Amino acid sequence: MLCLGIETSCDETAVALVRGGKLLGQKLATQIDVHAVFGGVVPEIASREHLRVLPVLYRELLAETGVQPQDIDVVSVARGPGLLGALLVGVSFAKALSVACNARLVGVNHLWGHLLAPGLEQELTFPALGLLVSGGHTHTYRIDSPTQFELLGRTLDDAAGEAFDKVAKLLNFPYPGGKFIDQLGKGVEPDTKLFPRAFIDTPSLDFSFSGLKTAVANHIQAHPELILDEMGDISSFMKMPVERREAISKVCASFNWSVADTLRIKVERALKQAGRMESLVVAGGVAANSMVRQTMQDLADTRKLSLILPGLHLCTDNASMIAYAGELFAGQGYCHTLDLEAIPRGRVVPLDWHVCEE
């Protein structure tokens, strides 16, 4: 089975060929260096970007791997959730391409297919509790198969992801930020007293990052010192004096430490909860983190739980494992008719799979 995979939820525009389990080539067109300027993405320009360049990124797939059209079984989108103009490009253009090659159509749920595609990888093993972090969602599911989620925990506001990138640009980083944080925060003892770890004081397993993001925004308004005089990357960062890096280094490492604190302790939560796992999945862009990464290996190890991580490239926005996701959901009999919708963040993704007939 061939299953062509189409991204363009938030700022990555992606394509994406997989044949059992196996990916064949992707084209994948950031639009970071557009939104910088904003300090986000702006909607209505990643809208028109995806426009602009999926038609062109699927022409170069197919001409680099050598498919015609008409080998493809299988056209998988993701559907949601992410920016609604965004998304309507990308399933507008799946179903399109599912009537001109006579295949299969598939809707992915974006953040099903972020904890899918350590399979592209590695197996994946069942039960599993997944964690998933990134800018927009910090959700919590038992996993009982490829199409078997249960939501433990979600966010109530603001996500891990949305923290760090609203941290980074209170601190004058380049957008995004993340990554900033993690490099300047990495061999610095965190101060744990520094920063709160958010909405861990009840015994819920919802995610609430907002008060922590307020905590730290109060703390560098107090040392305006801890601000970049321009928005510059490392190497502008190490010619300032000692005294102000090893300031910034501090909150950038207390503030990582606070965030994989709060995981580490929801996470364990929700393992009491949901019963016998045989794994942990973590996945999204924030599990590219440093720290984050290495909390939850201590976690696993201490719960005797095999980790399953994906690789750093598989954990930012990319059309493989929505290709991946899709040909696991055809290959139980799933598809979606072309009445298929695109579902914005805020409103859950339904479970509308129709067994297709061969």
Ligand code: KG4
Second form
Amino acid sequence: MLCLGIETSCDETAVALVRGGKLLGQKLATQIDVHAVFGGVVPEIASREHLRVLPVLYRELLAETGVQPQDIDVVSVARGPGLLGALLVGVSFAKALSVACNARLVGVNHLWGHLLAPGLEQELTFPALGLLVSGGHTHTYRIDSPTQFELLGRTLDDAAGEAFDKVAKLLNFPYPGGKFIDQLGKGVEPDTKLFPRAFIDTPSLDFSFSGLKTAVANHIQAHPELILDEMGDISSFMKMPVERREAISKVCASFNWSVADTLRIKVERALKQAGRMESLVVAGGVAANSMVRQTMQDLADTRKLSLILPGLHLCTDNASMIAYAGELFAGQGYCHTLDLEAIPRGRVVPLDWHVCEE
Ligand code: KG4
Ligand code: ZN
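If the structure you just shared is the form predicted alone, then what does the corresponding form predicted in complex with this ligand look like?
Complete assembly follows, chain above in first position.
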């Protein structure tokens, strides 16, 4: 089965081809530079960029892989959650292509796509406890198969990646700033008393990161020397006196620790409640974070669970995960019809697939 995946849910336009669970090729265009001047994604601009770039990437992917449109058996598309206008570009493109190529249409939950992504590189084992940590979401799931996810916990306010990006913005780091906090805090001993681990003193599996963000904001306000001199210019860090650099690195490491340790506490709690698990899957952009990866590795080792982590290139948004998930769905006989809806962030993605007609 040859499956084309399409991803346009936020600020990455991407297409990929997967056959038999193996990646044949992929193309990705990031809009980070377009949005960086605004310090965050501007939805209207994102949609226009997807519309401009998607057909170009599709043509290039087919040319590079030697695939003809009529070879495509399944067109799989991220149908939400995400920015509605951005999703509509990908969903409309996928619908048209599925008709033109006489291919099946599969709408993929973007969050499930993230959690299934490591299956491109290693075997997935179920039941699995899934932790999805991205720019828009922080969710834990019990996953019984590629098509059976039960939501256990979610963030009540900011997502983990959003907290990284907001703290980075306060420090004048470039957008999106999560990876710079990771880099500057690496190898530095965190001060575990500096920032709180929010919402851990309740039995709830839900997360809350807005209090942590406010605590960091207050600390930065009291220590303005932590802020980079030039907005968005990370190279100005190297020009600072060593004491200022050390203080910034300490804040990065301590904030990073508060997030990673909060995730550990909630995942441990979810593991206790969810029953016997074969594996722990950690996915999404924040799964690229070195402290989060190490913390989850230690947790999995302690509990003798296998840890399934996507390679770094599969953590942030991409179309390979959408193509892979689409092929799994179609392989189980599921597909969508042309009334497939795009689902904006905040709405539950419905389980509305059909059994495909041959
Ligand atoms: O999954 P993703 O690409 O997009 C969404 O679906 O939201 O995640 C993007 C998020 C951003 O908030 C970005 O700052 C964060 O992932 N991120 C990181 C790292 N790399 C990306 N956060 C912390 N450490 C990193 N190394
Ligand atoms: Zn994502």
